[in-house]
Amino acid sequence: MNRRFYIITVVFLLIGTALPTFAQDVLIKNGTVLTVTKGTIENGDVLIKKGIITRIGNNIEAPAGFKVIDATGLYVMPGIIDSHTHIALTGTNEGTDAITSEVKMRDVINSEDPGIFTALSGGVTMVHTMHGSANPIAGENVTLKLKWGKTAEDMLVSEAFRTLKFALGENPKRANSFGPTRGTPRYPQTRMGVIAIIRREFLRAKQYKEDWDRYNQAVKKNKRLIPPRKDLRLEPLVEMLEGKMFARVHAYQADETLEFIALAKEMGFKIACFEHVSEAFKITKELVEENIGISIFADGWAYKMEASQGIAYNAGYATKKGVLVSINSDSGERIRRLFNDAAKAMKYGGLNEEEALRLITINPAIQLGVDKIVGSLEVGKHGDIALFREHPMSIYTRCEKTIVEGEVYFDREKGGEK
């Protein structure tokens, strides 16, 4: 072969090779479409063009190229999110220190994790995974498109908030009952503790962006100033007192959940969502005053002491009352079935099959802020679609197909592959 024809060819293959993958072009046909926030299309059709929602409505014809999925007798709606689950991640907890900020989900997104694909067998096409609960203030989430067969970086959703996470109550105790070596407690031990030592945290962190701010200030006039020592720890916090970034808080009791309302008001930064949070029907004034949602189980409760006055109206009540809510899995099984989970709130709380819905897609994406990219089919979302047998709110229901930007991730007709 001549030597400049394979310095060439072995050039263009390495080009190749790191291209993203395409989206896809797909018209969807003839299904029953939940839009979820216009209503329902009977005989629907909905016409993806590189992976972007273009036209939705009847009598849709397919252009060139474009594949036909034929939806008759199966209903259509946007792809499920889960906003709260652990799935895809090589670790969830750095047990170490009480406070571990600085540590990054993405860094340890597994693509391979079978948890994937089980979720996409459910419909569910993104999720929001977490650092665990096991510290007052732990690490940066992360929000992924469920792309089965992908790298970790074409999984990633950049137009999602950054988030990092809180965790009040038992598991922070718990966790913290016996530190790095064996039987030796470490800080906090109680629920007061957990608190102060997150507004301890918050204080350094003030402390550390006044003196960044008077550096910056100072060094335009003398460039010989030496900068302040920077925290990879504390860097975090100041972000979210910037409103970069903003808190998910595992929680349970009505009281310390008020109490980090007062915190977070008091330091200056924004809590997007109450994790679990079984007590929230007691303080759904206090949530729907400071816009704050809450990702919570279905019907849940009992399984420890401060989960024991949970109900399972919870959803229901709160979303009645004017509260952001979303169902979510915290698992990598439950993931599976969380239409199931959702269409709980129809018989306790009396929601509606719309209201339902909402739980596990527009609402979730609210709170993740990606509802202009997903979360209900609209002209110029993304085509993120589940095809369901039945109603996605019947018991007899399963999913068919699930499409993550036009392109088919999970088929059960292939036997679940795509």
The other form holds:
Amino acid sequence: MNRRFYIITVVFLLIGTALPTFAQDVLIKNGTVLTVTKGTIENGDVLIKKGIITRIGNNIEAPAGFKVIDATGLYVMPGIIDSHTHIALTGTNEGTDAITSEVKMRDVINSEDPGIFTALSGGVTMVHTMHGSANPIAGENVTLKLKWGKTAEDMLVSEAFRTLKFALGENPKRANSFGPTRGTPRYPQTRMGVIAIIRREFLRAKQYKEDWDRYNQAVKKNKRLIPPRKDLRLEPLVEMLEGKMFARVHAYQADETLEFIALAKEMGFKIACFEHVSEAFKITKELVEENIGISIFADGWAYKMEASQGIAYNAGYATKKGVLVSINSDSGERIRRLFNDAAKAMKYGGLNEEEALRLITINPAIQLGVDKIVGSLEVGKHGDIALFREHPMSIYTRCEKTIVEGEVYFDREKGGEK
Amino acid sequence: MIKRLLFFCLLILSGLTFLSAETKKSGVIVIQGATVVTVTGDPIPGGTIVIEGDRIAAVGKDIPVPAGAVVLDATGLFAYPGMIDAGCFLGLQEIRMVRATVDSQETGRVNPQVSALEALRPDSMHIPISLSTGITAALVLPSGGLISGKCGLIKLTGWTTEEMTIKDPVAMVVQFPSMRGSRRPSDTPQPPSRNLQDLQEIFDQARYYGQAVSAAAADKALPLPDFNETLQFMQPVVSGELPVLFNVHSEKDILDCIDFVKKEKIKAVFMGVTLGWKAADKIAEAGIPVILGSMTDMPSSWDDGYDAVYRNPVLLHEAGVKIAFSSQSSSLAKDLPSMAGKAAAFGLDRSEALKAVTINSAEILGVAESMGSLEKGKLANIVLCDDDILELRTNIRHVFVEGVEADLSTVYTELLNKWKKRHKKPE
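Could you switch over to the form predicted in complex with the partner chain, since the one displayed so far is the form predicted on its own?
All chains and molecules follow, beginning with the one already shown.
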């Protein structure tokens, strides 16, 4: 009797733990589906099985056991992706040294940051959350799915590019407002110094790599050789030289952006994306030629000198010229209205609705190297979806539900609580 | 050939001068065919607006075109009254982190002697950007301290401060800074904040000072009080002549300020009012209008809900409070229409949202007799655009300020046009 009771209990417990799989089976029904890459489907349905989109179309019936979300009167769009933010971190700037390539944002993920919830309330499902801009070479960034309530480990996106943060211009110049050395001028203090110190570190990294290559050759013949000393600061730069990691570069002015492109060629590493680039409209030619995307504000400008020419036409104009543009938040507040920011590129730059939507969906996905799994509504991609009342490019819109891999993480009907 | 060309050019030129001379002579412009959103009445599809000099001479349907009038075909466009930004730092903040370009905040806590418009930079690069978004007037604010100084209302065209000034001063700005984080409500009544106690003391001293001054004026035998700049510049406030603009946020500060306004018998406007919804009935009962702060503020407490700031306008409106929106910015003052639109996304009726950037703002700032709606006799501050004026995508086509069509070029367009030359393909 007792034994049977235990068995039954265990069986029920097992079923219980298996349930989350079912939670990821959902049919979103009868919405205006903005796929972003494959047009718009009126009265469309999206079927998500185990978190993956398996069908998109009209009149799809919900298989048994699938949850149905009625999207009548709502717009169904891919979850918004923020290519540059700092939410969900317990620290942003290791500003004591100019070069801190050894630090990793994945070590300081704060899965309980309310910023995650704020982002979800604005339809955001994925973020590239980054080191700050206090250092010419900062640390490794991390890409997360916003699974509010789950662990940091659950949120990591292993498919994303590995990226290292660099910063040019005013911020690294004036950084020493941090820590015990506060007030002491820290090299570099000029744009000359910023470029020079990054070059210096890559020259060191090249030599370090050479030392190891030589050792690895020599040790085959002589097992008793002493290996070179490990340098955790240079290791990430070696990975960059080997093409295993890409640069994400904070740069406002056109001039410093071009200088960095030249430096990357000189040293032989790849740039994934430039951040902010207030003056991208001046150098769309080079950005297109080099195939480097930009992650920028819609119209945030004139808060500092290097942002004083950051005109609102930047995103729209650069897009029209063929640059891969994403609109980022860089903020725990702006992140909840990226859809508003994207719409600004319609007024300034003349983008159409779909082009504007791309700025916060597929374009950032491409920049993060995750466009095969997210960024648009296509069969085979993750069921990361935001439901909006009114077209997301209208100021009168608002996010109603945010879904990550088929699970609802934000629901306005439930007072926003999960 | 060249001769012929020159002749042709001359012909065109003379034609142009003739046209402008003709306009000047009659001074009448007729905007025809637009959907006229008057704000105070129903929208008029295919309506006509007649501008005579700086005023609106007529608004309606099937109005005959006066002889000699210049006609602007606005078919397919919408006509709105110029929007009013009821609180910004235009002309006072150029590049926020470059101190040399910022004049919005004086040092010290008590500065009733300063006037925002006395530091105004008419040539600020931010002003034309607001103008090109359909904003034609703005309240320019001083900030910081307890008494920040006097705010003034400007139009967004003109070469000098004098030309731009509509009304100065509008009010004395007093600050009750917002409290971040949740404060548990207390059962025992709390004393008024230090800010309010200090303000009370200044008021008491100012009244005494005023009495001493008028007594000495009436009787030459009495000595004048020692000159006191603060108390002197507080006279129009304590006398009830100059309203106080209370930048106030917490429920307690709001309630305390209501009591203070009643007790001191002064005119008041509230600004910010982040937690206004908690005291909406009391604000409505006191009849104090509210200029909402930025809609991009975060809620002060998570307990209030993620959308507390977004819902605040509709809750205040439903309680019967008169509301207006403000940008609280200079570099992004152009976002004023989005503030109203965002509130509409969270329940505020769209027509009320529009009122809160036009007629309500005019009423609160005491200029409704001349602006805030498209009505006969008001100043011809008119915006012609291709869609809903609060929408992000909407393009502004023409802006008239006091009957004169404004130049809509901005530093945005100037920089873009300059650098477009670099990317032009060789022909």
